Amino acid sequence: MPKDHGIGASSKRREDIRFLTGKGRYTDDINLPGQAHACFVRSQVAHGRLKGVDISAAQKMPGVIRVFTAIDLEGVGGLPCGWQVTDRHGNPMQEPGHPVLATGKVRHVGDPIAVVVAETPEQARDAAEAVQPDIEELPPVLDLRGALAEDAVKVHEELSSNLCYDWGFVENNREDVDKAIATAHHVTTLDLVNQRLIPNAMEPRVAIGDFNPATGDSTLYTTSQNPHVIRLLMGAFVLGIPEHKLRVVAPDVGGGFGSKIFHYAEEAFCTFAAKALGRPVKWTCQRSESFMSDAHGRDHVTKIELALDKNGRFLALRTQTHANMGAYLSTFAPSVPTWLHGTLMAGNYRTPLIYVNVKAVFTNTVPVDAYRGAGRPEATFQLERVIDKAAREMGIDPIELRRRNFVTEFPYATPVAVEYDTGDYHATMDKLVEIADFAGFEARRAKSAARGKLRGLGVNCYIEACGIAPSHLVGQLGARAGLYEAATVRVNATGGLVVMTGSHSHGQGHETSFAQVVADMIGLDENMVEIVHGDTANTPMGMGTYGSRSLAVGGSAIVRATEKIIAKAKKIAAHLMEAAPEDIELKNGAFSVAGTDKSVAWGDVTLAAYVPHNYPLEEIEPGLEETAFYDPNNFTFPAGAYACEVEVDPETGKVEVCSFVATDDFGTIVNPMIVDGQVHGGIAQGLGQALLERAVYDEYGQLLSGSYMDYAMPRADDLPSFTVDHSCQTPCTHNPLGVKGCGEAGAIGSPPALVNAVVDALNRGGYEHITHIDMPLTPSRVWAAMR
């Protein structure tokens, strides 16, 4: 029977009450007394020398308070990069400056040049149009391989080239991999593109800076996935504000998908300008502005080679990738195509030799950083596409080829430096075959053929590294911050609990699932637990939410803090019942002495904690509040198997997704309904990439897909109802909840499943020459491939 409360129950999301009734408090809902409004003047050319900025006309316009250029930001540092990558020769990456406002050069369309601050948003926008930048245009650097030519124009003239780093992993494997590929029975080679994507959260970014001259305190209200990280980066490296004098608040945030992890120029400017002007300064991003100001995702060009023996056993894997960094290094950009990508190239399989080479390149485009999945979708797409191609070339069923190479014994140390602690890839595949009804596929294909449609079936397996940490490991890999999480649990005298977490919720349902964990541990109603997050003034230092780490890392910190609460409460209960603490049991919200009928309710113990009339004070302090920091020992490794069935119209090339089945192993499931929703959203996002989405620049560096008129987002009628299953559970062995993470799985596993299905449909329909089509698989691309 399904549980009706606690861990494993599909408790309704408590936060949805305010979201669905319009009672949420988003950043743009915040308006401070006396606030001014900012509008950024952005470069309209991709690359050029900034010879000057004429602000004279703008300064005279109605309502204008001040126009800022780079010269006005004296003492303001550049935006920092949070991850340093060392190349395969042992050299640190090239790391150019990233000014808040452009100085000397503009490097992409959208690069901020000046800011108008006025009394109203309309006045600020009007005046911004009167600002006249003097830009000497330069040839834009756009082609990833061409950017590395000796005579290529440099994006940053102070650097030796446009190469950020040339990374090799594992470098010691390189010669052995080359030899294995040269002597293998069969080698499958595939060239592919993981196209640039533009994140589109429901809520565009907003920043409001405020300064209190009486205390010298600065406050930033922002749409962020990790307010503590923004406080650290902005305070220490950009504005020079001590952390105790800087508060960062991220209230209700309408989606992030990675794009709201990073520290952006607008946040630093609004915080700076509020102090400079002596009044709050607010900036609200327009949707078209976000297309050229928010970090983009993906943008990899890859050649992958898979060597197999005569029985289809994997021998070696070699990849060469050019990864676009854009014009500057965004906060975590260097880690995405390296440590979040190369370490996952083993996938679910026993491949003894792997070598991954990544050349990160600067171009005159919007910076690229982590986007839902961050490196793992790129790795999975390469691997699962080349496996499908190899199966077809060798005449082996694609499921059978995968099964022959599955990892089956755990823990398993991969040749790319990670250790999978637990999993069962055969179980998820077995469940997939059952639910997706593979046996009935031929009958469904015959019905499609009768209607003139080509039907195909694609499968995919994925594994991802989540719960990003541990600090000691990521520190060795170049992270410039620890990746622990923290929680403070405060118990009130009447028994209710307030849990303050360093994690941040922007759609994941933390206020519900975190409460379920605490309530389950104590045996209380979930409504007695309040979750507080998003404000550095009243939450412990935490690294925020991304990489499917909230429950695995943030939830584990909550468990550890709650364990401390329970341990102290047992001492109080023992004192009340004149028993030894080790004899006290807690069950269903009551303490009892083992083997007796003595008991005391949770509320009686919590009241006694704050009314310590007869405490032995040398043994028990008054109060009931505890803090815990949790730094995991390893990543978590969710895994699964996906199946996609499509119909292709041979007359038009249009692809219709007929069915999609996902079987995932997420370890322990805290709230099945929330997990279903996370997987649904991830699949929709992944199919959006596979079918529709693509950021396009022209030869001048102009972003052609600069609005929803030009950038296609998936709609409900583009997708079928999904069938998801997470009954295959192998709990994580190294966190107290046994959880693995579910937020990115759908976006990782769905693109290759769909592409595999389309190629399968075309091959079955007589188009055997088609071995690959790059995403997005628009009708025109599919039609052209068929012709």
Given for the second form:
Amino acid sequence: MPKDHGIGASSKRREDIRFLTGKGRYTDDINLPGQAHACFVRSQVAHGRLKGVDISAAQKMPGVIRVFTAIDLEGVGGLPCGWQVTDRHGNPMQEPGHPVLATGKVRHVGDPIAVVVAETPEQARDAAEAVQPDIEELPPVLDLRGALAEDAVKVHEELSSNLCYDWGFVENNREDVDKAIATAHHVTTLDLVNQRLIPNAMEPRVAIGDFNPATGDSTLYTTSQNPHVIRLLMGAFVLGIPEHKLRVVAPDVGGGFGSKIFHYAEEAFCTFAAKALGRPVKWTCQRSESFMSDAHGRDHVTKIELALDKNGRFLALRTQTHANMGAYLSTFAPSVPTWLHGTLMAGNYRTPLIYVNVKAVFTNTVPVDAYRGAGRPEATFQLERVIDKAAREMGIDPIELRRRNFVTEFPYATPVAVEYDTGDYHATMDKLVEIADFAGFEARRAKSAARGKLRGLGVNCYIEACGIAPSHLVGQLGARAGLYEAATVRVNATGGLVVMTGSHSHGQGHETSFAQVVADMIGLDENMVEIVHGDTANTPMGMGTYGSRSLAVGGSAIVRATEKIIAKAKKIAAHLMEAAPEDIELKNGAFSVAGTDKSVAWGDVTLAAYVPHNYPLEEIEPGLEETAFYDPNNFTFPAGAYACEVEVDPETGKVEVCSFVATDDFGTIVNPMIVDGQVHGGIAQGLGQALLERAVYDEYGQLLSGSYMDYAMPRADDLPSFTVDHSCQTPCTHNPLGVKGCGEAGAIGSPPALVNAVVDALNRGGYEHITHIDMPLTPSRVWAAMR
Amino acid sequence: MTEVSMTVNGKAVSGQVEGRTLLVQFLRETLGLTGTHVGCDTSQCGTCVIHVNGKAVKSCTIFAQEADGAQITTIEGMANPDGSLSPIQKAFQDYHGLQCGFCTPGMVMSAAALLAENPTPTEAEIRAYLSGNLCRCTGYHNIVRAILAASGQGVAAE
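Could the form predicted in complex with the partner chain be given as well, to go with the form predicted alone?
Let us now look at the entire complex, which starts with that chain.
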């Protein structure tokens, strides 16, 4: 029987009402009195020496207030990088400067050179076209391997090369891995590309800076997943504004998928310019501008080798990746191909020896950073593709090969530094076999064949490290931040609650699911709980939402704060009923004395806390408000098994997705409806990568896929309906809710399932030479592979 | 600047516009109806879909002057007269057909236009009709279910 309220109920989302009636308040919906409008002048070439910027014509254009170039940004620091990776020789990564406006050189198409601030957006745009940068073009650095050649042109002259770092993990395993691969019964090798993607949240980025001369306070309204992180980075490193004089507000945000984690130049500029000009400054990104200024994702070129014994047991794994950083280091870029990628290379399997090498490379392209999954899709794709290839080479059923190698005992310490606390990979695979109806595949294949289509079935597993968190651990790995989360629970005198969280909802439904948790703990109606997020002025210092961490880390902070509330409320109830606090029970929103019929209502206790006439003032303070900071002691490890069936048209190479089934173990589920939706969206982005999406640069470094006319976003008629199941639940062992996080799973788990399915279809159809096709599997690529 | 007048959500409105002012700009900036969104600059994303004289139109594809005298409905005009959610809006909530909410106004307006043209569409017809509306959150799965439900057709429980 499904629950109708509290933890486990598919409560309808309360935020939907405002979104469905046009009353959402996104950043671009905010207009401040007297605001001016900014338009960025961006480099149209990939690489060049910036010899000067002629702003004289632009300054005279109608409505222009001021034109800014780098020399006008006195006292403004560069954009900081939040993660320092140490290379395999023990040296810190090479870390170039990242100016707010280009200085000396332009390094990618879209690199901001100047900003026009004018009375209207149209005037700013018109004048921006009159700004004349004087650029001496340089050869662009685009090829990842070529960028590391001894005589390669350098993106940053002050660095010794285009190599950001050469990372080895675990360096001590390297020789053993080499030996195991050299002597194994069978080695499967695969070269692959995990192509560059553009995240494309539907809401373009917006920033509005505001300065109050009366108080000296600055405010930034921005499309961010983590307003506190922006306040810290921008305040401390870029503008030199202490936290107490800087407020960052991220109101309703229209999707993020990672791209709105980072601190961007436009945020710093608008905050700076508002003070410099004495009026609010607003910038709204055009979509074509987003394509060349939002951080991109993925862009790895990888060789992976898997060594197996004659029974198909995995002996060793070696991967070598070139990862594209783009022209500058975006906020968390260095962590993505390293700690978010290398630590997941064990997958769901007992591979005793693993070595991961990653060379991170600067190129004249848009910076690359975390995009939904961030490193984990790249790890999963290589691993699950090479396993599939190995199964085919060794004549072992791909599911059986996976099962033979599953981790089955927990906790399990991988050879790549993480410890899986719990899981049951056979259970999710059993469920997949059941609901994907593998038994009926042959009959479906025959039907497809009768219509001239090649049908294939692809299966894979995935594991991810979520709840990105343990500060002591990420600190050792190079994070320049803690990754706890914070919550304040304020109980009002008449019993209603306000929960202020450092997590940020930009589609995840926190206003509903977080309220379910608190209401469940106290036994109240969910409507008595209000969730506040997105404003540094009224939420505790938390680290925001990414890495599927909100419920696992942010929800846990809420649980801890609510536990404190309950403990204090019990003391008040005990006083009111003249009983001992340890005898007080809380059930359905009422306090009772165990073994008696004495009880007081929730509202009686909350009123007593604020009207403390009859109150134990000598023992406890009045009021009922508690804050908790929660820093977990491990990541969480959601895992699952996915299946995809496709039909390939041998005449055209077109791939049609016939069905997609996901079985996930997310531990405890708070709102099944929201979890389903998160998985659907993740799968759509994963299938988008597998079938359609690719950021394309030409040989001059021009971004060819620079609009929705050229970058193929998945549309409704590109995708099937999905079947998702999360009935296999092994609760996380180290957080109070037992939750693991569900936001990225679909994007991590789905690309290999689709590619495995297409390779399967082609092999069954007689194209046995095809062992791999790089994503996206467009008709032309599939057709070419068949020729 | 030119004066334009139109009826928006049943109310007569007018305002001064430049020749280049798009209808979506007039709605958002002049009238303050910010429920209609702008998600791209190539008329691809569909977040700005409204109804002009009863037809679904991307309001970034026409100038405000072209809508002079038109009957316009935006997302702000879609709720029942008492302010409660209309059946299509309710179905989007019941079937979790939205996440971040940014594409939602355009989706609801497209869905309403679809059901006016075709009261009982198949899943394939819904997907084809929505191909001009991008959503990055839902994978379209629950949007399709919501529209099936709003059309009074059965939707399997999940």
